[in-house]
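Coming up is one lone chain in structure tokens, specifically the form predicted alone.
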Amino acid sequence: MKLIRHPQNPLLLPDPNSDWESVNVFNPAVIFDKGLFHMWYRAQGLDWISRIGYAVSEDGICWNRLRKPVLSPCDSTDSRGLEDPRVVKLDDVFYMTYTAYGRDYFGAEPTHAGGGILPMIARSTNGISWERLGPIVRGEDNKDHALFPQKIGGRYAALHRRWPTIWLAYSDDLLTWHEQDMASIFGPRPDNSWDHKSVGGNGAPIATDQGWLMFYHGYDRQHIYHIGVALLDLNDPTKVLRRPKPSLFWPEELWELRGDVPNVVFSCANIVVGDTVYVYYGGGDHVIGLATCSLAELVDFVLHAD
């Protein structure tokens, strides 16, 4: 199985007349709601400063945006830039993960310690103004975290990264995050796979019968990344049923072979809209594109692949 790409990619592309969203925009967090496709994205202008945009569709497709990002830097801890969102929406709220990297961040490579790479959340009633809440571990560098589309066991539940590993945490408000309630749940295969040097979460795990299906990014020593997905248990997601060997989308296009970073395909939204799974995806780290499968063949894939 392999996701299918839209023949109109890329869908979005830097906007020269702007002075935030002129380099790059890729990366977004997409949900469906009311009718209508909302994206929050990532953008670059000519400070490489990134900042959180956000456009509108009807058909998710062709896409309205507005003029000015709803999410900048406000202080030390986000000076360098906001990253990778991922939306979700619970109780008629809008929440936010996003990557906020700090001035205290100066390693090429991603590591547990540090704290300069801080996994926040934010959330709004309106889409458009955001509250800031914090992030949910504090004194390591830590990201590609994102909101269960639902509470579990009465508590709300997040992925996060503490690299190489995808991770579990819980909390009660959003607002503290114990260590005890934090478990991993895999990482990197043992042999020459897609996903032998690192994994990450992408966008919000999707709900079915059969479990959580939680698509996740990989890359090998190539540093090339693919995207895969995994079958997590309903009750309790630091079981892993199933977790084929195949990736299902990896780099092909020119603009995604090359861009600003080459051979990447990053996606932070994978949306059930309908039998059809949505997934938005940065290519390159430079533009926006979106590839798509059935529902029901990905879950047949899930529990049939070797």
Second form
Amino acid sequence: MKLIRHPQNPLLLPDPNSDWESVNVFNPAVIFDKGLFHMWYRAQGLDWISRIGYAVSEDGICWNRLRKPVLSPCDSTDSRGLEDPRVVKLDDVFYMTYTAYGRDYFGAEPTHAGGGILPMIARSTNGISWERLGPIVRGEDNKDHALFPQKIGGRYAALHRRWPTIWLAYSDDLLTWHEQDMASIFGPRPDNSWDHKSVGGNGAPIATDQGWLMFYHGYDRQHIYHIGVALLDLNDPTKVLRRPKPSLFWPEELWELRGDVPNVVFSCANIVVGDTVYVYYGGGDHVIGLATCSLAELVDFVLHAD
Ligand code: BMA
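Right, the form predicted alone is done; let's see the coordinates for the form predicted in complex with ligand BMA.
Below is the entire complex, every chain and molecule, led by the chain shown above.
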């Protein structure tokens, strides 16, 4: 099974007339709410700093963009930018997880992999004005955090990535995340497969009768990004029920093989609308594409593929 690219891809391109989104637009969060698709995307302009832009669409294909970013750096913890948003709606409030990249988080230029990175949460009631709540963890290389779209056992739950492994964390209030409430889910595969070097979660997991469908990304020694899927237990998502060996998607188009970073298809959004799963992704860290599949086929694949 494979995700199918939309024929109008890429759907969103950098805007040469903008100062803040003229270079790259990529890795968007998308949700479908009250009949509209809402997108929050990472954008880079003349200063190469990532900001979060917003766009809205009736069909998920043609997008109207807001002319100004909705989130921009505000202090030294995110002075290098805000990256890779993922959004869920919980109790009528939008929650965004994103990576804040700061210049002097450790008091100086970052000197190692974890330097300057903060996995942040923000909330908004209208999708435009955002209030920063704080980080899930501090002082480590931690990205790819995504909230689950509903509470599990009465608690908020989030995926996060302690390189090169995917972790789960629980919180009572989204503000405090204790180490004793975190556990690893799965890491890279020990063979020579597409997810051999590192893995990380994509968009918010999808609840099904069979378990949580969790899209994730991985790369191999050649640093080629693929998208795959796993099935996690509904009540205890640290239990991996299924993890098919084949991936679902990988770079093939020129704008995925080339770009600002080559060989990248990176997704922060996998939403279900009707019977279809919409996977939005950044191609080559440069433009935004869409690939889809049938939800029923995906469930069948995750249950029966090798
Ligand atoms: C990851 C993130 C993504 C990016 C990917 C490929 O670490 O920084 O934003 O798309 O690398 O470059």
